[in-house]
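Below, in structure tokens: the form predicted alone, a single chain.
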Amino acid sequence: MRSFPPGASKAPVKFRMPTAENLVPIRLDIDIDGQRFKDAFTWNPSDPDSEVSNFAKRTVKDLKLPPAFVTQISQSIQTQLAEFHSFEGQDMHIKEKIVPLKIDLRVNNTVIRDQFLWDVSNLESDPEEFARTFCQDMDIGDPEVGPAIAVSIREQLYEIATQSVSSAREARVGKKGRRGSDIVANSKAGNTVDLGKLFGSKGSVIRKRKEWYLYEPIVDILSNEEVGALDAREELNARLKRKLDEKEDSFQTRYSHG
């Protein structure tokens, strides 16, 4: 693990993924016409626009899916690397913290689940190869559990790094309290710790020994029943929700011209 002196990182620096590789996680859900297609990815954001569009017809012509879904799927694209962009320039605040990222997921008929302490000031740190040491030690054979696992990552690391735009900010104009500079807020990983605090200057992914109970991936393999039904499940689900979410449009659009 690479260790920082102390005070690195301390001084805020202009927005970008707190990895080595500035890429940016994509995740799509598109239905059209009750066929759907789910997909996460990672994209360079430097990429021209043309990429985008050459990766949607792509996908469509090698899934062989409705021509409608090229349109959708360079719309979501776009919309998740504008967002990214919207960013970019400006001062986030990473001092010398780690925070717990875990890991929930289910690829094709491996269901993964770990937790682990990453440094998120080490901007030299690497999900995919993490991903890739992860699936040899623990003999995952499925090639595309590597790439979500480094995508989950790098969606926790994402939204770390914009909350992180903001601690900026409110140590620019002065606000009470020591948010902005001692603290990222809270992730959907769960609450930051202080690295300088427990563990000094540690590299990138730490397992403290105490807590190897805690953190000790599971992985497990389901029968393709197992699979059956999961599938069955999520579809429903999303059918329940789509639903809704017509139906709270269609109250929105009757009541916004009322």
The other form holds:
Amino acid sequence: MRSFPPGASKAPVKFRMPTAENLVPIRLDIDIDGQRFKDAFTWNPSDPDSEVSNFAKRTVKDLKLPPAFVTQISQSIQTQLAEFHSFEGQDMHIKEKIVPLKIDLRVNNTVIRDQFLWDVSNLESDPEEFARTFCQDMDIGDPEVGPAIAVSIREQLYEIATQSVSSAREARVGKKGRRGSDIVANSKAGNTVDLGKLFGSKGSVIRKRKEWYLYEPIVDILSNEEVGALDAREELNARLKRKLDEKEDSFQTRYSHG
Amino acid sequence: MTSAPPPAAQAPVLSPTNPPPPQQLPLSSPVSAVKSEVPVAESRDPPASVSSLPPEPSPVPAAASYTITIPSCSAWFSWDQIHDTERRILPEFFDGKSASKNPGVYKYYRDYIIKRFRGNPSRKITFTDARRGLVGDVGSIRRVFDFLEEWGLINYTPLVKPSAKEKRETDEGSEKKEIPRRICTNCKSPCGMTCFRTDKADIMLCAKCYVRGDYRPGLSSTDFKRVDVTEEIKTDWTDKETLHLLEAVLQYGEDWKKVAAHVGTRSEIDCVSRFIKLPFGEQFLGHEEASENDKPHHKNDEVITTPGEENDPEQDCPKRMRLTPLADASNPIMAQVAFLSAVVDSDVAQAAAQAAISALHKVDIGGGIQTSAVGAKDEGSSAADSQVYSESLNEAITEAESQLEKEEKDVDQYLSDIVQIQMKEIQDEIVHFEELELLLEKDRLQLQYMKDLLFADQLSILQHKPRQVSKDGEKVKPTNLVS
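Could the form predicted together with its partner chain be given as well, to go with the form predicted alone?
Once more the chain from above appears, this time first in line as the rest of the complex follows.
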């Protein structure tokens, strides 16, 4: 097998998540009056908009949050869905075929770190199936880990998909100039795995032993104190970040007026 | 209530039910309503019919001290199978349009949600709990969750009955407001005959409060629905009364006047509604009617006690489901027979069926004469006697023949089931033996290996011996050992 020439790709596909089910990862991080609500889940963009408000109401009711959250949650979901929809209808070139994905998250008491290769051009891939199998194989007791993994994978795939949309746009623009090939080369240098090396005469599909440790999933269970410490640190970071953002905003307004 | 006009394809449990005989029309259709009207009506209806007719809880033994109950309309549920109801109401998982939405995924969602609820049945599981623990898109999870909740497979707490078996169920069941109670939220007095409900605010008013207009400013009189409580009131039927009722039904068949007279303390309507609510009333199985000869008499007492037992409906469910294609709800005797056959072993059922068939042959002519005699009296004309006689005789014969066929089919079905089970047993044994073989083979190999080692040791010893001997005497060549 020859090495693949850079820029070789399939015909452009209409934007969609490169998975069997065209589902969008949604992340919520809302703070009202000091009460913080964080959540992440997968949403089906073909569900009607009424679903969003129903879901928000139901979540607020189930978790006994103050009703002010309902509008915030709805808005946040709508925004993210709108962003997704804005990409729809555009073309994307799926150039990067196999990319390494990383999982690095903490759900309640469980810490998961893993990296693996994912075929982005496989439009039938199923992150949910992966997450389910992962939890089963690694004997993870906490049921909330599965959805978190699935969402994380989807987010990364979403990012790759959106990048490939912008690269498609740039490629069209840059066809006239040399810029196009540069951009293509750059984006390729990023994260792809060079298939030529892997499947070429010198390569082998079997991973080298010394690389095994890189790709082994790590699942850790933390004690409650550690969890508490990590939570506190995260809170602190989030608060600092918010303060910085506010400062930035105030600078902008000051300088835009002045 | 309409005479049950179920399109056959939709009834998950019943074959097309014959419209009940006229005098039972208003009252016995709730029976079929519990099972067939539920899917026949728009699929949104299940909650309405579930709550307006108190479904008979079929107790499911669960964790040590809890009794999980599910409404009888959901009796089809079983862990190992996916029922037609589920396929119908959640087609997205079964139409093969997407590879990742398949029956396995549906089962995973459903089992997880139900297990999670049953792990802590005193607490209602919320949708957020469920979706947080499930991998998948929240839209589909929500639909599965709603479906399960509608059909009472989760978050279902039945009304509290004063009888002993219900006392074990959660006390919170009586506090739940979704199930209509007889206390008016306004005046805190029992509602009596009718009450008025509104979905907007989960309020129930008695007739007086409703008329007075004593409700919150946000509501108007149009928001209230009238709910007749009389149908929901649980009459405290004692065992004795139930026994009388069943005896009377056996004796007088569908003549509810006489049945009520026999029971004594209950009106006709009460008798009928009670009879319907008895568990066997919902086991719609077509079975030989000749069991009126042998079964009911010695099983009668059992019938009273078995509804009170903690049957394992999960065992019954597959059995019921197997036998339900032959359902015939119209005849209460048949219904009773059906229930008995479900409770009893397949061998006994088979024997009874065969006895029934032979008895039917005898009864055939006799029955024909009887029905014809009755027909003749009704006609009231002597000239048409013989014609009516032969006509009704023929009718009786054809009916008997068809039931005979049914019976034979039943028997065939039993036989094939038995054979299937045997086959499965044999297959399991084969697998087991294969495993044993494998183990034995391994052992044998190991033994062989040990033997070889031993042989090698022996060899070396024997080789050393001659050398030692040679130290004393002449050198002896090591002998060639033949293995």
